[in-house]
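In structure tokens, one chain follows: the form predicted alone.
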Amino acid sequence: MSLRIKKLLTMDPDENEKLITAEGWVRTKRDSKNFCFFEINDGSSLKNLQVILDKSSEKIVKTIDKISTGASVEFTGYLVESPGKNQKVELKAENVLLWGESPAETYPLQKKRHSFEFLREIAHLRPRTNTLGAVTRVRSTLSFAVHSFFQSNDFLYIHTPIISASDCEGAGEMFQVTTLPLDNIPKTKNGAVDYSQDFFGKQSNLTVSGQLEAEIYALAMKNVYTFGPTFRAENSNTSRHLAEFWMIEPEMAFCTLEGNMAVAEDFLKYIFSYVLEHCPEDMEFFNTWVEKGIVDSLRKIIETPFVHMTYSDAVKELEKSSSQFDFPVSWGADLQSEHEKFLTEKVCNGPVIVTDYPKEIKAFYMKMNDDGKTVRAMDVLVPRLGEIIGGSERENRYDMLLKRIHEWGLQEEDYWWYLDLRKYGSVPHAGFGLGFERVIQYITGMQNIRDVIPFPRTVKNAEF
């Protein structure tokens, strides 16, 4: 296996004249009388490798003539000291192999700045751009950081089902999975869809969360986490919503809201630190070209203790400045993004964990407080974004959970196994959810969530 360009750029000029092979795609090509200069990239680094090729060979000249931006190539030669300011070494090539041509007249990625809207139309080629390449490397590194944090803290990685008969959020915005013929759907005698003839024998959907299933394993394995795709059939055509996205969801037994908050804070600080340490080149790119000051803002979060505040206290603070908001502030209403940003940027000047929300605006599985009005929920808010994590202590009392299921109008029989967990060895337990793409957006400063996932699935869009 040949060395990646990222590695080649860190090497010293080879005094022993060892042959090196470099593979990649052409970013630029410059021709002179005797030499041809290429910049190639293989996705491992923001920087390109400069390659110099002597045009003294007629065979090489014929190959060079066929090479243009976007072509896939393989160069063999020697690493030498570069006279340029931007790189330590360059490849003095002796041979070139053209793997795949890229006709210049039709190749969409010319050497100019393209809009992100245009790049979404060519998602099969956009990873070759500087910005999307940097996003991809950060996404990969962040994925590893997620596993690293949980594995180093003795969590077990659980694969929860993508197809589910339970609606975790109780909101009903789910993609249905069926093999029933849509042009002739079987019906029961009373005119309802006859799901007994469907593949699973009951109504099934793509999951909105792996939380409920993760709780099963937490109540046997103590600390577990899921990290996988989730789906929401939410008709929201915004820069923050996707129909298919990835979720990180830890669940912890023998854990209360206080322990949940501590893990959430440690987790964010860990993954932010990990990316800054392992992607310095890409983060400097985002800091310069996408969101100025983003590196310092991440460092501030890492170094700042998170403020804790109840929902009731947060509302009181917001009411003092209610005239500044587009959305009204009142106890019982959900906090909007503008409210969350105000709390972090104006009131607390840093990250905030808001707890104890009204039961009416939170999910049925959250543990009820003794006041009968609020639940032991938490939202972690950060500057620039607002909510980045949502979680709670889970309701571990059978009678109270059953009451909440009924209050939400859910079918008790659909949650029989979830209720069973409260019969047999129930214990206080807690967890949270973190949208992976939202975190990537936050770390990189990218404005549209469709540009931090390889192939975005949104309303009216399922290309590629």
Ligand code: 4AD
Given for the second form:
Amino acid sequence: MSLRIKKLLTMDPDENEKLITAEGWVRTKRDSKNFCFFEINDGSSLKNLQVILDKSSEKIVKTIDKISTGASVEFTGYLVESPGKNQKVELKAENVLLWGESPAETYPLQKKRHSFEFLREIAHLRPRTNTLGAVTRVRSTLSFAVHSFFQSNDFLYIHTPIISASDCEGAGEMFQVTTLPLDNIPKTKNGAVDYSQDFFGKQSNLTVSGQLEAEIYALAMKNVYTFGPTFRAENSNTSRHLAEFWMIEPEMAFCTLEGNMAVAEDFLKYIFSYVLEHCPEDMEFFNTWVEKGIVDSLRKIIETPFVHMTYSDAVKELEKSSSQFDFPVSWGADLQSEHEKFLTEKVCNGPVIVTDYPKEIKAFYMKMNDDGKTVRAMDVLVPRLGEIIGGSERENRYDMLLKRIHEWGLQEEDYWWYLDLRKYGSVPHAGFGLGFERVIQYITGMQNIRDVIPFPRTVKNAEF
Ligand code: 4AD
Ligand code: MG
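Output the structure of the form predicted together with the named molecule; the preceding block shows the form predicted alone.
The next block holds the full complex; its first chain is the one shown before.
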């Protein structure tokens, strides 16, 4: 097996001249009289491997002529000390195999810097750029960190369904799943769509959250988490919304809002530290090219306790500066992204957990406070982005939950099993959802959420 470039770059020059192979895609090529110099990358690291190929035969010269940026190649040679100061070693190649050419006239990735907008149009080639390569590695490492945190804390990983008949957030922003013929939809006597003829025999959708099903498992296994794709048909064309995004949702029984906040804070700090430790080179890249100072600001966050603030106090703070905002601030209105940023950047100078929101602006399942006006909700807000986590203590009292379901105009029959959980062995429980792409944005400093997911799904866009 050939060695990955990341590994080769850590090795010492080999005095025994043992032949090794290195494979990858050409980033640059520079030709001179007797030698040809290449930089190749195989995705394992930000750094390229330098290769010097001796033009020792007619055959090699002919092959070199056909190699340009983007071509896939395999070199055989040995590791020697590199005279360049950016790397310890380079490959002195004796042979080259050109696997696939990449015609220079049409290859869209040139050496210059391309805009992220342009790169989105060539999402099949963009992982070959430094930035998207770094995002890809950080994303993969973060996924592992998520599992590592929960597994080492005795949470069970639960696979919740992608297709669901319940609307967890009650916001009606769902993609419908149907096999009914769109050009001839069966109707009932009173003109409504006859879902009894649909595949599942009732209206069903792509899930907006795995929470309700995670609650089922929390009320048997105590601590569980989900980590999967979720879908929202929100018509919001912003730099922090996707129609398909990944969400991490822990759910804990015998746990109230206080425990929930503590887990959210520990969890975020754990994954931040994990990435700083495991992706130092990529993080340094983001620190230099994407968001100056990001590494230090993450370190500071890891060391500092998060601020806690009730929604009512947050509104008081915002009202002091109300003239600065486009959207008005008043008790009862949802916090807009500009308000969230102001709270984190100007008031708290770091992450803040806002709790106890008015019941009208939060989901039906959140536990009612004794004031009858607010619910035990929590949002974790961070500088630059605003909300990255939304969660709550759940309403665990049967009567109160039923009342909320009615208030929301939801159908009691649709939530029979959810209500049952409040009938049999109910207990205070809580959980939250972390938007995976939002947290990657936060850690890398990437401005647009479309650039931290391999294939963004947004309004009017499902290419690739
Ligand atoms: O605040 P949300 O809607 O909460 C829930 O779905 C709860 N059921 C979670 C729970 O308690 N188990 O979404 C949670 C997080 C948000 O804070 C945000 O980070 C992310 O999911 N999110 C999105 N990310 C990208 N694109 C979108 N359209 C998103 N909507 C929410
Ligand atoms: Mg939310």
